[in-house]
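This document opens with one chain alone, in C-alpha cells, the form predicted on its own.
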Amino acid sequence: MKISIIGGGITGLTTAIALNRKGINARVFEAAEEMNEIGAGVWLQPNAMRVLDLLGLKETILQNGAAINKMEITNQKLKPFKEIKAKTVEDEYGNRTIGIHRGLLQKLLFEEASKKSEIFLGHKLESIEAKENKSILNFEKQTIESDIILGCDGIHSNVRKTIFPKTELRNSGQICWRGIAEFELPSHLKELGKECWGNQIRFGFSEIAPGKVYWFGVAKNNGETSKLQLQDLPKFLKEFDPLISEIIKNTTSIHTGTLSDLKRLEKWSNNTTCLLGDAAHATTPNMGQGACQGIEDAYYIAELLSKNQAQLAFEQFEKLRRKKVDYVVNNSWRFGKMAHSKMGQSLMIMLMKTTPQSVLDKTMKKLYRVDF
C-alpha cells in the first residue's frame, strides 16, 4: 500500500511518525526547495503533547522548549482579569502547553520523520487524476503513483482544491503580526503565557527558549495597519506596559498576515484521498489549537490506517474528530470577533470574572482530552 503525504509541515510530518510508530511506511512530498527554520512560536497545548508524548517525541521537545505552567488574559498593564490556577493548563497526564519555535519543532519532526520515510523536496502538486482505484500525482518535475493521499498542505492545500473545488476562506478582518526576541524576560514572567488585551488591539508573548521570546499582535485590519513595519509597532502599542515595546525593540523581523479561517467542509475525504490539519479545518489562532488539532489528526488517521482500509478509515476518523473540530474553529472565531469589539471585549471580560474556576476546568480538560 502506496500512502501519499502531501506537505511536509507540523502535520504532514507528525502523520508520517505516526504511520511509522503503526509500522506503516508513507512518502512525504513538500512543496519548498529545502526546510529552513522559518515562522515564528507556537504554543503545544497538553492535548499536542500527549500525542506527541504516546509518539516518543515529548522529551525532545521539552529539551528544545519552554514549558508556559500558567495562561493568563491581562489588561494592558499586564494585570490578569482572572487569576488561572497553573492546573488549569494541565491534562491528567500533567501535561502541560509548551512554547517552541515552529521552525525548530519542524525542524525536530523532520529529524524523525525522514528516519523512516522518504522525503521529497522540491514537490509541488499541479494536479491530481484518479486511475481505477489508485491516484495520479503530478508534480512540476515527475508523476507519482499513489493508493492513498493525506492532504497535510495547509490552508492553502492543492489537495483540497482538487478534491473539492467550491471551498471557501473567510477572512476575519484582522491583521497579525508574529515575531521572535532575543529578550530576557523577568523573571516572574518566565513560565507564563500572556494575553494582553488593549482598545481593539491584542499582544501575547511567552518564553520559547532562555533568552528567546514568542510574541504576536491582532488587531482590525483597516488598511493603515496592513501597512505597519516592525519599527512603527511600539509607537502602535503605546497604551501597552513598556515592556512590550523592549520586546518589539529585541525583534530584528516580523511576520504579517491577516486571520482567515476554512468554512466548514460537508466532507474531508473521498475514496483515496483525506484531509488533515489545516487543508480539512484551518481555524484562526484564538484559541492557540491549530497545529494542535492538526497534530491530533496525524495520531487519529495513524491508528485508524492501521485497523481498517482506507475508506472506512476516513469515515470513521470524520466521525470521530468533527465534534472537537467544530467546536475549536467556532469558538476561535467568535472569540476574535468578541475580543475586537468593544461591547463583545466588556462581555468577555465580565464572563472571565464571573465563571467559576471549576467550570473553566472542566472546559479546559475537555479540550485537551485525547479520546482514542
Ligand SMILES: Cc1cc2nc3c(=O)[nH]c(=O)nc-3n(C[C@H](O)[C@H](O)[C@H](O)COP(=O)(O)OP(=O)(O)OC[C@H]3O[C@@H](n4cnc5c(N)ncnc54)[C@H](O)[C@@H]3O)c2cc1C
The other form holds:
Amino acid sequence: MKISIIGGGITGLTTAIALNRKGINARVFEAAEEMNEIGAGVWLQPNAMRVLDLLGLKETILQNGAAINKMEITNQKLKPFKEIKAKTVEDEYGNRTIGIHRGLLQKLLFEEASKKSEIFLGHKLESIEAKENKSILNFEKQTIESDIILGCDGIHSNVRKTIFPKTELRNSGQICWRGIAEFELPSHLKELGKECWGNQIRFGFSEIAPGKVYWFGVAKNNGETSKLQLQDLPKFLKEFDPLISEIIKNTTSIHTGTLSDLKRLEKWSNNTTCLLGDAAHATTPNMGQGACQGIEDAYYIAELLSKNQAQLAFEQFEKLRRKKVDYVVNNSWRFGKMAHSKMGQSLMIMLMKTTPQSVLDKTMKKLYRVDF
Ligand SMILES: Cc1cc2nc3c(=O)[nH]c(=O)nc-3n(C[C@H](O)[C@H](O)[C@H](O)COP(=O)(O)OP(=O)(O)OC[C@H]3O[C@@H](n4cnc5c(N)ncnc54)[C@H](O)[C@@H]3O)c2cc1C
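For the form predicted in complex with the named molecule instead of the form predicted on its own, what are the coordinates?
And the full complex, kicking off with our chain again.
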C-alpha cells in the first residue's frame, strides 16, 4: 500500500513520523527545494506537546524551545488582566506550552521523519488523476502512482482543489506581523508568554531560546496598516510599553500577512484521499492552535490507518476530529473579530477580568485534552 503525503510542513512531517511509529512507511512530497530555517516562532500548546510526547519527541522539543511558565493577557503597559499558570495546566494535562523557532521545529521534524520516510523536496503537486483504484500524482517533473493520499499542503492546498474544487477562504480583515528579535528580555519576563491588548491591536511575545524573542502584532487591516514596514512599527505601537519598541528594534526582518481561514468543508476526504492540518481546516491564529490541530490530526490518522482500511479510517477521522476542530476555527474567528473592534476589545477585556477560573478550566479542557 503506497501512502503519499503531500506537503512537508508541520502536519505532513508529523504525519510521516506518526505513521512510522506504527510501522507504516509513507513518502513525503514537498514543493520547497530545500528545508530552510525560515519563519518566526510558534507556540506548541499542551495538546500538541502531548502528541509529540507520544511520538517520542518531547525531549527534543524541550531542548530546542523554551517553556512558557505563565501566559498573561495584559494591557498596553504589560499589566495583566488574566494569567494562566503553566504549573496548573501541566498538573492537569501533563505538559506546558513551549515556544520554539518555527524553522527549527520543521528541521527537527524533517530529521526525524527522514529516518524512515523518503522525503522528496522540489516536488510541487500539480494535479491528481484517478486510474482504476489508484491515483496518479502529477508533479512538475515527475508522475507517481499512489494508493492513499494525505493532503497536508496547507491553506492553499492543491489536493483540496482537486477533490473539492469549490472551497472558499475567509479573509478576517486583520493583518499580522511576526519576527524574531535578538534580544535579552528582563529576567522577570523570561519564561512568560505575554499578549498585550490596546487600541484594537494585540502584541504578543515570548522567549524561544536564550537571547531570542518571538513576537507578533495583529491589527485591523485598514489599508494603511498593510503598508507598515518593520521600521514603522515602533511608532504605530507607541502607546504600548517601550519594551515592545525595543523588541521590534532588535529585529532584522519580519513576515507580514493578512489572516484568513478556510470556510468549513462538509467533508475532508473521498475514498483515496484525506485532507489534514491547514489543508482541511485552516484557522486564524488567534487561539494559537493551527499547528497544534495539525499535530493532533497526524496522530489520529496514523492510529486509524494502522487499524482500518483507508476509507473507514478517513470516516472515523472526520468523526473524531470534527468537533474540536470546529470549536477552534469558530472561536478563533470570533475572538479575532471581537479583539480588533473598538467595542469588542473593551468588552473582551471586561469579560476576561470577570471570567471565573472554572470557565477558563472548561475551555482549557476542550483544547488541551487529547483522547484516543
Ligand atoms: C501569524 C500566525 C501565527 C501562528 N501561530 C501559531 C501558534 O503559535 N501555534 C500554532 O499551533 N499554530 C500557529 N499558527 C498556525 C500554523 O502556522 C499553521 O496551522 C500550520 O503551519 C499548518 O501546518 P500545515 O503543515 O498544515 O500547513 P503549512 O504550514 O502551510 O505547510 C504546508 C506545506 O505544504 C507544502 N506545499 C504546499 N503546496 C504544495 C504542493 N502543491 N505540493 C507539495 N507541497 C506543497 C508547503 O511548501 C508547506 O511546506 C499561526 C499561523 C499564523 C498565520
